[in-house]
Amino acid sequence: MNVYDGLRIAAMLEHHGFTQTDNIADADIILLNTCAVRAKATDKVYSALGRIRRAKKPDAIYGIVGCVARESGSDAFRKIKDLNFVLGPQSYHKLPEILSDPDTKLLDINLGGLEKFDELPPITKSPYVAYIPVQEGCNHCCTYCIVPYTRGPEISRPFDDIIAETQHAADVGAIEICFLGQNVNGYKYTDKNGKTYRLSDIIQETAKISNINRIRFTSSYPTEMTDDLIELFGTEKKLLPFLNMPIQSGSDNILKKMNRQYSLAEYIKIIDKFKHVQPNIQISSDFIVGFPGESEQDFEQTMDVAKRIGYINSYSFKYSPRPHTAAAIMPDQIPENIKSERLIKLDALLNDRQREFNLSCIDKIFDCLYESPDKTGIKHIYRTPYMQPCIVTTDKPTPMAKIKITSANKSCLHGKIID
């Protein structure tokens, strides 16, 4: 959400004269884009405000939009005195109010609808993955959370406005749409002539425009994952066979303190639905170690379930209090060297799947989407429909390779592409 973010500002601002530098001293405006999910996040904006305050030049503009100036509010102001903007999530838009009074204190952080979207111009040259919003907010309210508080409650795009935007996306570059949401599986328009458009229906209606070779989306929720969704992976050939569902715990007591309104068995159920019309189907995670109450037998089932599911790459993350979040006011927190030890033990586990699961795909071929040259220069990164990073020597990277995978370990795959 946050690269999306990122790269409508900076449309927005070329479009008022602006070009990018990646230089702090040269930049005229700094904006820092934030996001609020994590205790260790937040801070680190604060401590970025400060390096930018003394490396900016004493004339530039700055500030920060997002969803820690969302949490922070009026407060930023007070920490960093010299601050110039501080923009929620859904006003990042109303920029240009800063750039024509630079000397105003320009502070939103309301809660609004859509309106940006329909406020911002659009960009001009799209990156081969374009990130495409359907949705803004989340209705589940997860006790750990606080999503709900920084980007409000659930609001559908029109189904016609989210088609337009990703045959933009094509026009001008992208090979690969992911579409997001909050809660993106959850997508549910209604039109003026009462027809319902679900998220099914935004992905066939993608996969008709020619440049698109790639479809995914992020970050889904378990009870969302309705039959016709499910059924698109073992007919759409665009879509990817790689899927992200957040299970947080394997634990059904746990899940009942974050409010994750399934249980084990439902969830698996899913994972079984999916394998079902999709059998080459790869399954990546979310998980939280450490929420309150959690005892050891708790996070056992969580490694239990790690085992079963085989996830093939998944984001692990010790409990982190929010603000705003009824977990951050239950009993029973977990002491941070218990949360600490379980997280080296289920990292573990997880990177050994991960690195069992990039073995198998030696000797494979696959058709990978270009990303970047690597950290060398000299070779260059594709991703493959598992999202897996495969590094290959070319002198002539082309935006979609067929590459043999030659081998392989726990971060990466290297191969070689084949005519």
Second form
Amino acid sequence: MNVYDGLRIAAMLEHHGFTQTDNIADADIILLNTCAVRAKATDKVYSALGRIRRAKKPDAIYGIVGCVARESGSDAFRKIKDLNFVLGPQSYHKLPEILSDPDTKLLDINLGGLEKFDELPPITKSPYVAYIPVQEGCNHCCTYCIVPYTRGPEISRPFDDIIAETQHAADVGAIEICFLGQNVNGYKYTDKNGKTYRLSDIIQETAKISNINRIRFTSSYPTEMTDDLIELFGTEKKLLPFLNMPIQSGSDNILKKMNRQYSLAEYIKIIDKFKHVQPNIQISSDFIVGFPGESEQDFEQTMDVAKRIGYINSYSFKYSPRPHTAAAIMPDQIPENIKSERLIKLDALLNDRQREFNLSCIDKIFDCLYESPDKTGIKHIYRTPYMQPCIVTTDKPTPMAKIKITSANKSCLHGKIID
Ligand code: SAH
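For comparison with the form predicted on its own, kindly provide the form predicted in complex with S-adenosyl-L-homocysteine.
What follows is the whole complex; the chain from before opens it.
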């Protein structure tokens, strides 16, 4: 989501005559687009602002946008006196106001919903992967999560707007579309004729665009996986057979305290439905360890489910207490050293499984999408349909290539272009 917001902000500033620079000392305007999901990301913002302050030209204006801006509000101006702007994730389109009057302080952390999508100029060139938001905000009040506070309640964008933006991204270079939302599969929009659209309608309409070869979406909530969406994994060839469906914990006791609205058994039933329509599907998950009250037994249940489902490419985090959330004030907070021990154990298991899956890909042939040169600049990185990085040697990288996998390790694949 922040990648998308960053591109739109860049397009907006270009529209106002700015060009991008990597050198802070050259910049006339500097902004940090921020994430507030875990404390670590938030803590980094203020030290980064201090570094920017020392490196920037004296008259350059600077500020923060995104979720930390929303969380801090005017406190940010108290902490850093000469900061110029603080704009929440749904008000960054107001940035040009500061350009006309750089001596003011611009603060807007309102949750205005969809206004920003209409106000911003379209991108002029797309990377091969285009991120397109379909909804913003989240109505699932998971007790650990700050997102309902920072991005507000769910609002779905009009279906026609999403398709127009997708078509535009394809026209200016996109080959893969990743639909975005804090609760992407909760997408629901009813037009003025009373017709209701779901995520499955967006995917089917997008699949008709001939330049688009691959479609995926994130982040999804398990119980919002409706049958129309699940069935598409069996019928729509452009939809990648790879899905991020966070379980967070394998313990029913902890899932309840997290206010996740499913039990382990219900979650597994949903996975079985996917496997039934698409036997090649692979799933990744997000996990939180050390949630308040998590016993050794609860944690072992998370380890068991990670083993049982055999996730690939998962994300795992130590629970981080966040302001405006119910879990932050729950009793039985888990000490940091226990969280760390549990994270190490879970990561070891997830890494083993990832290595195992990568090794199982040897000799297989995948349609892959070009990403970038590798660090050496001699080889090139592609992405498989399971989003694994795959390194190949080629003089002429094409946007899509058929690649035969020749070797693999935990973090990547190596292959040969065969077509
Ligand atoms: N649906 C959200 C999820 C983003 S957060 C969105 O798309 O914006 C991504 C992951 O961070 C979550 O799935 C969860 O595993 C983790 N997370 C969220 N809040 C957390 C917290 N307080 N501490 C640790 N991890 C957290």
